[in-house]
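First comes one chain, alone, set out as structure tokens in the form predicted on its own.
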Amino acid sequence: MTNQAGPYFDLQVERVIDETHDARSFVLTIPQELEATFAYRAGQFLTFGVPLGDHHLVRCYSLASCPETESEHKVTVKRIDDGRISNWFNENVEAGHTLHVMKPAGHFCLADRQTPLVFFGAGSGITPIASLIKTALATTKRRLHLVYANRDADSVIFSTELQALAAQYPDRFELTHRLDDVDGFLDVPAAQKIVAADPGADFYICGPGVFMDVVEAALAAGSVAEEQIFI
């Protein structure tokens, strides 16, 4: 029986992923008895309590795993510097630990409409944006635009397992990778171009507060509606 304290859940970590230099992805069993608890939406994330020290710290972390198509609940901890807790993930965390966590949460889902997706994301902001992706190619006929941004190539997380996708659903996803060591890094210009071309769409945005600003000034800059942005 799994151990429950408060509002935590004991969960043990199956495997630990390698995903960049910087980047670690963590998938949890999930006991049979909690399987409803721990039901999700594509988009939504996991709280976890980290007693670090003589402090109980909490953080949310996005989950990328797909929930019609994957039965593993995987979230993905990218570090930050000084960052107390993404470096405890990275050093420490490994399979057959016990982590305390939060049942789902989050309203970054998914809207029931057929438009358009357009998701930009940078860094770890991926990782709720590839839930949303393989959900959204999986049941429904929407087409898809990912715009994601990154310092250079091997920073990229789920490099490989986009690529596949983007193989897998040509005419329905199209993949523009950012490198700032090539590309630069993105302005409002540049993503006003990307918002003009699919103004009806709905527009999802995951990344650092600067990257971010970008992509609103922009939206706004289209006159894109309010209910067709979600951040």
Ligand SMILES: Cc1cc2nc3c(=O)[nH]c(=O)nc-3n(C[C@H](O)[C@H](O)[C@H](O)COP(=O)(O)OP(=O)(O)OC[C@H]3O[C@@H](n4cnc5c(N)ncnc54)[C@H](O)[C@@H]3O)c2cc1C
Given for the second form:
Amino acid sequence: MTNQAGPYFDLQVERVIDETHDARSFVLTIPQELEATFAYRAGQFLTFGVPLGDHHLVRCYSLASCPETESEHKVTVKRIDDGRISNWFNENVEAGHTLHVMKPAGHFCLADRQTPLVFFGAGSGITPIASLIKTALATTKRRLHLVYANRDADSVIFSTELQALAAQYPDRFELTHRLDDVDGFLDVPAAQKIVAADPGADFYICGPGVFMDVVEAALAAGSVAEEQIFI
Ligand SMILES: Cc1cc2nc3c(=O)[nH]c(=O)nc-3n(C[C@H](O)[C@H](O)[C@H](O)COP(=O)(O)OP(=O)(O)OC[C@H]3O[C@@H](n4cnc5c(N)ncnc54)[C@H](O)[C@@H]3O)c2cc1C
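Okay, that was the form predicted on its own. Show me the form predicted together with the ligand next.
Below, the chain from earlier opens the complete complex, with every other chain and molecule after it.
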């Protein structure tokens, strides 16, 4: 593994933020000489190489920060039951820790359009979506609707930040929480209603497989064109 010549670069953790009982954010320090390498677009992710025992494991985490309005690079990691690296991050990584990180990558980004945006996010799927929402609010006039599914109120990552954005942009940003313990799982008819309210929108989906299947079925039922769908 190389240090500052790629593909992995050594980056220090500047601070750690407790988001919920099972998710923490990690703000990374980008040295001046790596600023261009680590420039990113909202929706992109970083790839981390983690030496664990005899293994070198590789995991991706999306940037939840906003490249246009926030100077920091922040990823948020939610624990998965028995997950090796998500638990390693949550238990072992503190400020000052050095991580091996590849430069930003990914195409889950905003298209150059002015149509409305509808985001379906679930659990840690909110991380790239949070970045896309902050960028769309700051750099476009697009109308946004976020449908955000979580197990319960205590599991909602970025709850305060999203609430504040909804209050700041009441005419442009609609925030709909769906809590499994109150509303049940999102189903196809419920997702279809949301899709039907904005048939010309661009739709962004990020969450567990079953959640994405439900939304994709609703988009298919609504005959939404492929180029309007980002997964
Ligand atoms: C582009 C991208 C962006 C992502 N962004 C984020 C993000 O922003 N935040 C976030 O939290 N996550 C994100 N993820 C998911 C993340 O990369 C990891 O997949 C996640 O953290 C789980 O990794 P882990 O090492 O903890 O779990 P793993 O150890 O890989 O385990 C995953 C699951 O598999 C099961 N499992 C493991 N080994 C076995 C085995 N031998 N037999 C049977 N079952 C087994 C475990 O029980 C667990 O349920 C992203 C993924 C991608 C691809």
